[in-house]
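Coming up is one lone chain in structure tokens, specifically the form predicted on its own.
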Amino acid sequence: MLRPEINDLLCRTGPGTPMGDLFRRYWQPVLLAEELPENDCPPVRVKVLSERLIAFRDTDGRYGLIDEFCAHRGVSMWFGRNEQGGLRCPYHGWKYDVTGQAVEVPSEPENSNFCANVKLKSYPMVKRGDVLFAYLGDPAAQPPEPEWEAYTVPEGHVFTSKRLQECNWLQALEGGIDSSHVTFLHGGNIDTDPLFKGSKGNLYNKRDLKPYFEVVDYEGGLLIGARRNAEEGHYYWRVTPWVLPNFTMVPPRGDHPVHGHFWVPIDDGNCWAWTFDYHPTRKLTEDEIAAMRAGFGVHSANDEAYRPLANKDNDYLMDREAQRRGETYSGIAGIALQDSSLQESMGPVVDRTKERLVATDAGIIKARQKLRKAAEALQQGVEPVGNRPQDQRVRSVAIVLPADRSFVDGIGDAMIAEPSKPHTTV
């Protein structure tokens, strides 16, 4: 169990909190590129790390992420006019560029320097693949732009979605590094889902309901190995990398695309579950992309606001008959919603003083320890890891190894992402 003050430290990510300061040392996904599809398109509201912001794309294609509220009288700039190189407040015409700098205040005399002294808070935002990433931290500590393999592969090799998850980011992340639940919660899906079926690893998952966990430190975070029995004298290993603070990658199955997540706090009671699928050596097929859009794999079918169609207001479309027939273990369709329904059921912020952890929670325990240590060290001026290119060039691995070989030795450089290198999978 966790003491209440430690739970608060890990869960609270607003401005001025230790975990909020840690998150602000990393580029975070904030928008899909499709949300700002063209120059001078309508602005978009962004809430991240409890900050209310506005994103826009100006006449020259530059991206801006600025304070939501006009410096004059506090009007939301979501109502603004995106025109001629800036975003103009409709109330009195104040206009700002992508850096938040005021460039026009119509009521001021022509020779006034008033604009030079008005600047909204702003953050850099860059496009990587089909995602816009933002950095909300100290400019002096800004790391290199993101180097995750999913966002450096050629065009057509990656698909990203996002969904609203109505709970704290940490309980969502902890589901992402917990392989032990797969056999139970997702047991009805891995043989039928078009983005999972056909893998021999599915057989190992179903045959061995008691995985053994081994958790190993590496510079960017943790490698979490889940071991199950394979053929005589061999083990099936699924190795999940967790990179500080909120990146996870699911071990692959067969030649299906590799998938993973970023769990990005909106505020302390909600987060965005960012989900990507990519293939390092080929384009995604039309059928694969259609399946992802339809909510198969680790994606979900969402409304226009990216809230899942199956949500807590309709009990996630629970189907008890499908549960009885064994089509789904929990009665809820779709791997993503099977996870989020249970994580949301814990409440906005789960009370970890009541939990009782077991051996298969080793990855969760170590991740909490590492997060706490990194957040507290940053308060003492020690910069974190996980935001360097070498930390981000990482892969998940599925592999069968001799029983006398450790997974760390056995995977070798399979966890290192390199261009056009096939992933290691079963």
Given for the second form:
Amino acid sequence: MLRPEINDLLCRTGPGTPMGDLFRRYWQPVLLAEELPENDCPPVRVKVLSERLIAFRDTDGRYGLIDEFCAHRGVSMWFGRNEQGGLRCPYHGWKYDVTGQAVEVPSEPENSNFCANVKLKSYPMVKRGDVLFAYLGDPAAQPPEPEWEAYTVPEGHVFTSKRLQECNWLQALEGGIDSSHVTFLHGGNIDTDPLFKGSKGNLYNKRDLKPYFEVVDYEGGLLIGARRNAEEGHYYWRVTPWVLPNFTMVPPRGDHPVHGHFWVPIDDGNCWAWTFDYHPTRKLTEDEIAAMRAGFGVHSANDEAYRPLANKDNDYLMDREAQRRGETYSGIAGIALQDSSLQESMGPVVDRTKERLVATDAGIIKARQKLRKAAEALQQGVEPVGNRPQDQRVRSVAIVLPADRSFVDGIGDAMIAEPSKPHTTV
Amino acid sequence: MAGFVKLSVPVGPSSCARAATSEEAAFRIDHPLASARNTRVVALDEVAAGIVREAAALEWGQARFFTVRDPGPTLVEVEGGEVALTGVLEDTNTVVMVSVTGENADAVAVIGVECGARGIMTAGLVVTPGALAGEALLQLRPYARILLVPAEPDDLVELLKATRA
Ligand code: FES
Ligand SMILES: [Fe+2]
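Return one more block: the form predicted in complex with the partner chain, after the form predicted on its own shown previously.
The next block holds the full complex; its first chain is the one shown before.
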């Protein structure tokens, strides 16, 4: 249970809210690079942290992320003409560059300097791998550009997708932290999914359906260790890092690519579930990428607007027969939709005063506490963690350790990302 | 139309999640949730006892607070009275153990085994700020389904509040 004011504090991320201020200390993924595929391509609407913005790529390939609405009379710049180094409003022809600076106001006399005083709000946006990250916060507090391993590996090693999730970001994040649902909800998938099957870890998973958990507080957030019995005197550990505020990584299986998420608020009732898969030492295969596009692993099959084809309009293509046969636990196909269907069913912003948490929810309880403390501390001028390169060089780990080792000691450097270092996986 | 036989198809406003407004989607029948976890908190050493006593001073629904010493199984209530472990566990479904120093390993084992036999959920707080490994962790690990490592002193109160203890 959570008091209503704390629920509000954690869920609201618009401008001027404490959690909104916290989010505005981090680079966040806002677009797939494929959404701005070439110079002078059509502009794209971006809604993030309840702000309405327009992204475009100019004639020289520079990326711009600016206020959606023209400074003149408030027309959406989505209708704009992207031409000759800027985005031009189709109403009266005002034109802006990637910094939001007006560069032409055709109705003004030829050598007027009127333009110089017209500037739309703009935010820096950079391309990392196949993703565009933006920073919406105070320029004076701007952290170094993102260094998540998925976006520092060589080309061809990473594939990213995004899907619309029609509920508050925290509901989605909590699913990423809550390891105790995996055995139930996703139980049917690990043996059949082309992106999971065949790993030795799957055996341990199936032999021991009641894992124990250790939630470890570490610098950038939490490490959630799920432990199952392995060979005599050993445990099989699956270690999920959560980095503040909204990054989680799933522990790997065998030599499959390793995956993770960003849960990015669109507004208070919607978020983007960003999903990446990468391999630190090799390119992804064509088959793997095809499987990801088709919605296997933790990806989803989406329409052109990145909304899952199985969504609440069609009851997520619920298949009661598959549910009965045990092929899927919930009747919904695919891990991503298994999660989002249930999280969306909780309502746009779940009322956490009514929940009934149990001890195994301690990871969620601890994450909420850390988010609240970080948001409150920032209001007092204390800068948060999670936005520094060292916090981002993190990996999930799957490993077998002697029963008397602390898993943090046991994994040692395995959770630290380094170029071309193989990942630690079972 | 085989697909229609197999798949669930929303047929109207009452069965289609999409048709709900945010207010409707937020609707929940308003009835009080019982605080029925019957949580028992046990401090496993003197330092832990300090943390537990502080928590015990707050207002709780049904949580009760104890300390224990080797060899167990007798528990000591924070007010000082001795009680038998078995009696305390009778109507309990969650036991939270708090350890700082890793002492009283025998008592932990007694509690752990007893909880295991009765299907009582166990959680452990290893309150060793800054230290990830140590006696307290190893001592609790076999008996706590979920462990917080290292826990901060205020984690106990957070956990109890969140679980409506
Ligand atoms: S069992 Fe967890 S939400 Fe229903
Ligand atoms: Fe899940």
